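Here we start with a single chain on its own, the form predicted on its own, put down as C-alpha cells.
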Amino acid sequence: MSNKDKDSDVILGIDLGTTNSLVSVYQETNPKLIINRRGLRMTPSVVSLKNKNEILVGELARNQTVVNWEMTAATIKRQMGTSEMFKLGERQFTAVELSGIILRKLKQDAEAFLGHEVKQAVITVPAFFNDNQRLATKRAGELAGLTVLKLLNEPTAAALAYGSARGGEGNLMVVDLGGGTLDITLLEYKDNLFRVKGVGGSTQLGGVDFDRILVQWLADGFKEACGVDLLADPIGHQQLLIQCEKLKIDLSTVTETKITIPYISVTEKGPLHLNESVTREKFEYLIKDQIQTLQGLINDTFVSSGLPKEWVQSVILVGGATRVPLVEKTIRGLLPEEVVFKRDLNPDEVVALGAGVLAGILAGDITDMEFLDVTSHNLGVENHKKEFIKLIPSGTPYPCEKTKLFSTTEEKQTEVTIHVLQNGEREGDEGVVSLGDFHLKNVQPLPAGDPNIDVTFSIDKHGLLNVSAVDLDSGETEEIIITDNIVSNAPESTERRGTELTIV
C-alpha cells in the first residue's frame, strides 16, 4: 500500500463538545491530540456569521459573542435531536448544520496538521443521547464530509483512554460532567475487554448551568443596587456570561475571587461598573440544586444497573465541570472511602484521546482491546391502551436485535400503526419520547387478539435504531429507520447554505 493510500485511511477521533471540541489521531503506539491552526488543542464549539459568504468557527467566533452576539451561536450540542433553529442575523441554521460546520473546521485543521486529506472519523456522543440525537450527530459528520465509522459514548471513550495509557483491570465509574451534559457510566475492565454495565445522566446538566446561575445572581444584585437589568442588555449579558465562566474556573482553585467589568452599562448619570467579590462558599450554595440533581442521577444509575456502590473500585472524572471541588466532594461522599479517583489524564482531553484509541482499534493498529457498549434508554412500542411495551431494556449491549409477537385489537383489522417510543432509564419514568411511527397495511383480516404481527427492534454499531414489522400470515412488511426531524423541518435551503459558506 502506498503512503498516499495509508494517509487516506487515517481515522480521526473527534470529541464534539458543548463548549469545546478536540481531535485526536492514533500514531505509532498512542493517541495524539491534533493542534488546530491557532496552535491550540481545544476549539470552542462556537459559530459566528461574518457575512453572507463567510462564517467564523472556534476562537474567532467566541470573540464575537459580545460585539456580534446576534450573529453568534454557542451551546449548540444541547439542541441536537430537536427542531430548534438558531437565528444568525437574517439566516436560520439547525443544530445539525452548525455542528457540521464545526466538524468541517476540525477536519480542515486536522488535514493541515497531518498534511493530507482525511475522510473518516469516530465521533463521541453523551451516553445518554437518544436515537434522534445520535442520528443528528452522525448527519452532522456527513455534512462535514466525513464518513462516521462509529458513534462512541463519551464515558466509554474516557475508559478506553485510561485502559490504553494505564492498563490494569477493575470496576470503573466514569462521571463525565462537561459544559452541557452529564454522563454516568459503570464499566467492567477485564481481559482487555471493557463491558458497560450501566448508564445514566442528563443532556441538560453541565458547567454552563453553573455559569448561568452565577449570571442570574450577579444580575439580580446589580439591578437591586443600580436599577439596571443587565439581562435585558444583550452586550452586558454576554460580558457577564463570559466573566462568570472565568469566575467559576477561578473558584476551583481559590476560595474567594473578584469579578470586575468596567463600563458594563451607561445611564444618564454616567457609566456603571460591576465589581463584586464572590466566595466559593457562596458559589456552592447557589448551585446546590444542580448538585442534588447530580447526586440523584448517580444513585439512579446504581439502581437501574442493579449494582451496589461497593462494586466500584475506581472513578474517572471527565469534563471541565468536574474540577468544581463540590462536584468531586459530592461523588466521593456517595462511594466507599477506599475508591480510587483517577485524575492523571486531563479531564478536558481524555474523551478525545479515547476516541483516538477507538480509531486505532478500527484501523487495526490496536488488536488487544475491545469494548461492549449498552443502550441508555428503554425502547418499545405503544399499545392500544397508550401503554409503553418494552422490547429493548436500557443496559442492553449493542449491536442487538429483539423481536416480539403482537396481535390485532379489532375484528378483521387490515392495518396497524407501530408507534415507536423511548422512555427513561428506569421503569415508570416520566417523559416518554416518540421516536416515530409507521403503518403496516394489507394485514390478513383475522379475529381480534390473534397473534400474527412480529415487531423487530435492531440497534446497529452506532446505537441507531431500526424497527420493522411483518404480518406472518400475509407476509406484508414495513420498516422505519428512526430519523431526526432536524433537516426535514428546517427551511428547504438550510443544508445547502451551510455547506456553501467559507469557514474562517
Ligand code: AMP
Given for the second form:
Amino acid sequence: MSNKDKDSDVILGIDLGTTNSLVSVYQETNPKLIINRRGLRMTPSVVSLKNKNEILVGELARNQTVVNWEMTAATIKRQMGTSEMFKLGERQFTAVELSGIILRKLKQDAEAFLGHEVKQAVITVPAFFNDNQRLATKRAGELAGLTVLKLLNEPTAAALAYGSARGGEGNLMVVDLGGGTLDITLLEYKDNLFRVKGVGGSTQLGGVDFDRILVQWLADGFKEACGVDLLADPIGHQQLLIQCEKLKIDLSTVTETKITIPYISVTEKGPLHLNESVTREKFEYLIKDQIQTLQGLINDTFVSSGLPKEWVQSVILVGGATRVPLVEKTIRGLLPEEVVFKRDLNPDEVVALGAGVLAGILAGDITDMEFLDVTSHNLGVENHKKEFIKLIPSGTPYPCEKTKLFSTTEEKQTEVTIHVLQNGEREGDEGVVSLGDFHLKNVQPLPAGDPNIDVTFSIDKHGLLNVSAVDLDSGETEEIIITDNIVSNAPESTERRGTELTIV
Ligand code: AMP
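Having seen the form predicted on its own, I'd like the form predicted in complex with the named molecule now, please.
Full assembly next; the chain just shown is listed first.
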C-alpha cells in the first residue's frame, strides 16, 4: 500500500552534487532518473547571474564559466555551512542560497517531467557532513519550496541502490570519490537491514584536485617555454581548467591524448597557443601524492572501524573520479583478490537512484528494506579545563540519545554554560569545532560539585543534533537545537534575493 494519496505527495530523491546534480522518483518497482528540460539526466551544479532579475542554472550557467566567470559560481557544495560569500557581479550570495536556487531548478524540471507539482524530497549529503553543513542543505531545500523528509548519507544511498537492484546479503565497502570529496563507508546488509559499520574519508580530495594538478603542471611548462603565466589571467586559467578536466576524463579511456587551446594568450609578438601531448603514465605520476592519501585514508577506515580487510565482500565505486583507472587499481590492490567490484550501476547515477529507493521506502512503496546510519563525528561538551568530553562517539547509529551527569565547579554557582563541540577524526577536519553554546540559569546555589545537571544529546533522523540540560534539583531546563549560526547570521536580504530571481 502506498502512502501517496495524490500526485503532489510524490517524493523526489535528489543527489545535490559538487559538480552535477541528479533527481529520481520511485515509480512502480524501481527508482527512475528524471530527464531535465535539456533532455539530460545530469544538471551541472553551477549558477550564473544573467541580470538583475534572472539567473541561469545548470548547463547554461556552466557555459558562462569562461566568458562570464565573474557572474558564475561552481563547486558551491564545498562552502555549505560556512560564512563564505559568493560574489556574482555586484551581489553576494551564501552557499545555502545558491544551493536553494539549484534545488528550485531541479524541482521545476522534475515537475515538468512528471506533469504535476512536487513538494517533498530526500536530499543526499556526504556522510562526513557536520551539523552546520546538514542544516544548510535542509535550509536550501526549504528555500526551494521543498519539505526535506530526510537527509541521506551518500554512501548509504549507493548501497540502497544496489540493495534494491540486486538483493543479496553481504559486507560492502562504498568508495565515493566525487568532484571535491572522498567518502569511505563500510556497511553490512543483512535481514533487509543496512547497518553502517565504519566511515572515513576527506573533505579535501576529489577529481577537481586532479584537474588542479594538471593545470599547474601545464601552466608551469607554458611559463618556462613562453614566459607567460596563464594562471595570472582569469580567462586563460578558466579555459585551462575546463580543458584539463576533459584531458583527465579522456585519460580514463586512452593512454595518451593531446590538449590544444588556440589563442590562449596574446603577447606583443602575437598570439600563443597551447599544444601538449599528455600520457596516462605522466598523469598518474602527477597525482601520486593524492593516490597515496587515498590509500592511507582507506587503511585508516579499517583501523578505526576495527574490521579487517578480509571482512569486505564487495566494493561499490561511486563518483566520477573513481573512473580514473589508477584509483580503481589502488583500491583493488588494498583488498583481497576475491572481493567483487560492482560496477553495473553508473557511478554518477547510483546516489540519486539510492535517494529514489529511500523515497520509495518513505512513501510505503518498499516495505522490505531498512537502514541505520551512523554519526561521522564525535560530539560532546567542553569542561571547565577546556577539555573535550565525548557524549556521542563517531560511528553511533542514529536516531539516538545520550545523557551524562555534570555538576558545578564553584561555590553557589547559579549559572552553567554548556558549550557543544564536535571533534572530527578524519583528514581535512578542523579538529574541535564549536557548534554553539547556551546557559542553564537558576541552578540551585549549592557547594561546588553538589548540583546534578543532566546534559542530553539527541540526534534525529536527519543526523541533526539537539542538546538539553536540566538541573535535576530545581527542574530548570534549557535546550538548543544546533542551528547553522553562520548561515542564519547572513543578511536577511541575501536570502530573500535568491527566491526573487527567475530561473531562465
Ligand atoms: P561527481 O561529483 O560524482 O559528479 O564527480 C565529478 C568528478 O568526477 C569530476 O571531477 C569529474 O571530472 C570526474 N569524472 C567524471 N567522469 C570521469 C572519468 N571518466 N574519468 C575521470 N574523472 C571523471
